[in-house]
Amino acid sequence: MYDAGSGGVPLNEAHTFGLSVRTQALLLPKDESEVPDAASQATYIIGEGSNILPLGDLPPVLSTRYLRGYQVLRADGPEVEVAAGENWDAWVRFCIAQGWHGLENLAAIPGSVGAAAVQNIGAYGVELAPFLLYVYGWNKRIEAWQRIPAEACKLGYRHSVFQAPEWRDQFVITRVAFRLSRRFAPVLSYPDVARRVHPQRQHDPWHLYETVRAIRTEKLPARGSAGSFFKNPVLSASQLEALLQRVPEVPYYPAGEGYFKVPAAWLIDKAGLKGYQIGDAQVHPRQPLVLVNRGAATPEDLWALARYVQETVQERWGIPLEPEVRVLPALSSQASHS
């Protein structure tokens, strides 16, 4: 069920930054029955490792990547339950093939189904939240299986209750249930997507999927990143007005109830950071929201680069950037604080 040795287990293939770090044990349950025991030994819980930055060698890690399968709960709707370890992009493609719609704009987002629920992933005008029915998994604190309905998951912008301190690494999501639609209704609210979709094919879900996938492929490196490193800042109306007085051309989008979202990529780019490097870590030259391991970056390189981007954007625009990527403290730092 897991691998361990005196020198620990390499983690470079278990997370998308590809850093040369190790873990004391990598626990890989292949069935739900193996989860409680694995969870009792694990400090961190991950999926495919597409949204983490390990800052060095780690204590035991549980990955749900080998939990696979799905079950149709209701054919009308439909309502479908899928194992947390299924690859997200493969799941989106499978849904389209079955005639289950709603997730097309979430094409090519790296990671697993379980992690998608933890992060409430979103892209090009669509979020996971409206499609979520519930999550099911093992609660380490009470040593029991729980089914948690969508409303209790407290989904927000790139956020869920599972990121809160009392839930983080305490609840192993093993299944996620969705309510999808038999009717395809394209969401073309983002200019990048609207420009690229062919007018005569806008009602073809595969065309929308391939369009979104092509856009993401052009912007993101093939390997060595965790996708978007920072969240887009959400500003109040007064904060936005102050920013617009300084930079009238700043783009912004409504974020509900008097709040507005400003693209972090724009703030980073206009601060002159596109392509900036520390060691072998780089702000991606085409998509400044992405930090990249060019091949030999260390955790220290990437963390120093992230901090530098935060400090520069704060100094230039007066806006704090919050990481979307989860930073995992290393064994050495945990020992120093124990």
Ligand code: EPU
Given for the second form:
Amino acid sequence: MYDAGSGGVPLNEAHTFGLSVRTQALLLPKDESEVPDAASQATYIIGEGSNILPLGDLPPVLSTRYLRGYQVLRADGPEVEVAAGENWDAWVRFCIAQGWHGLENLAAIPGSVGAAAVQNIGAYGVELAPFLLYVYGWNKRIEAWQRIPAEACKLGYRHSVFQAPEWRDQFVITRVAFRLSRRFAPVLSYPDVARRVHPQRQHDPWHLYETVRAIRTEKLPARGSAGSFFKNPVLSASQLEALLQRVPEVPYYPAGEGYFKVPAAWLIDKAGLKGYQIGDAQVHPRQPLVLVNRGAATPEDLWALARYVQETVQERWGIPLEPEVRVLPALSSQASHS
Ligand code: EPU
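The form predicted alone done, now the form predicted together with the named molecule:
Next comes the full complex, this chain leading.
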């Protein structure tokens, strides 16, 4: 654990927006026995910090990034328990190397295994949810270890029960258990992926992995972002109907019975915001759902840009955008938030 006293500890390396902010203490448990004590001191719980926007200097933060290890529970299946701090992409590559399949389309997503479950990460037609067996961790409120079966985790589109106020920052996920498949059944439903997978290599999981990685590298900035900043809005059939009356060209796709997703990237792009900049924060020119720190952005620049995008999209299309990134209030605003 680092604890730098009154000056705090830089958070620069512990999150991906690359902001010059500090935390009062960075708690880094190296195994589960250190988790209860660290949790009792922490205000926020993070993984690799690839999906947070700190709005300034933060109160104590616990990162699970040093909890490491894999354990095979059942060889048939297989069923595997993974420590929360394992890097997501390393886990995906490990699976492919073992001949365990299902996660190939989730290649190269930044972040840790524990955080992946909190957000139910998804990309290119695949999401984590169907592979989840359970989550294990320390519940600060009741001071007990708990195993939460997949059904109780309530995974939805970029959502889980761990985002609800009674779980958020109260439950330290230390392990995530997965059930994978020994059979490779490539998911090629996403047009970008289908177009780029070589027909003769369709049955090679590494080829699918590399294809997805290449698409991501082209669209997403290498540093200074937290991936998609907003969620794609989910509309009911009647809301979509009303939007189509006004904007017949808006793209949409099904999102469960009676619901439709509209790409936020399209709404932002067609509102003319690609490349829009406030200070050193920018709407990414290749993927406008991503906000990026071009180098010297402050938390205020990014937050002002996020609000500007929300307001512009609301005015232009009448649709509210909800952040996908977790916005962490700063120390100076704690009083007004508590
Ligand atoms: N689009 C535009 N202009 C652009 C880019 C995209 O109009 O400049 C429109 C197009 O209609 C395109 C659509 O937006 O078809 C969707 O774009 P894209 O395929 O890039 O995906 P996305 O919906 O913007 C989501 C996830 C990404 C994930 C990709 C691929 C969310 C919030 N984001 O983005 O996840 O990688 O699909 O499956 O659901 C993340 O969560 O951090 C993330 C990067």
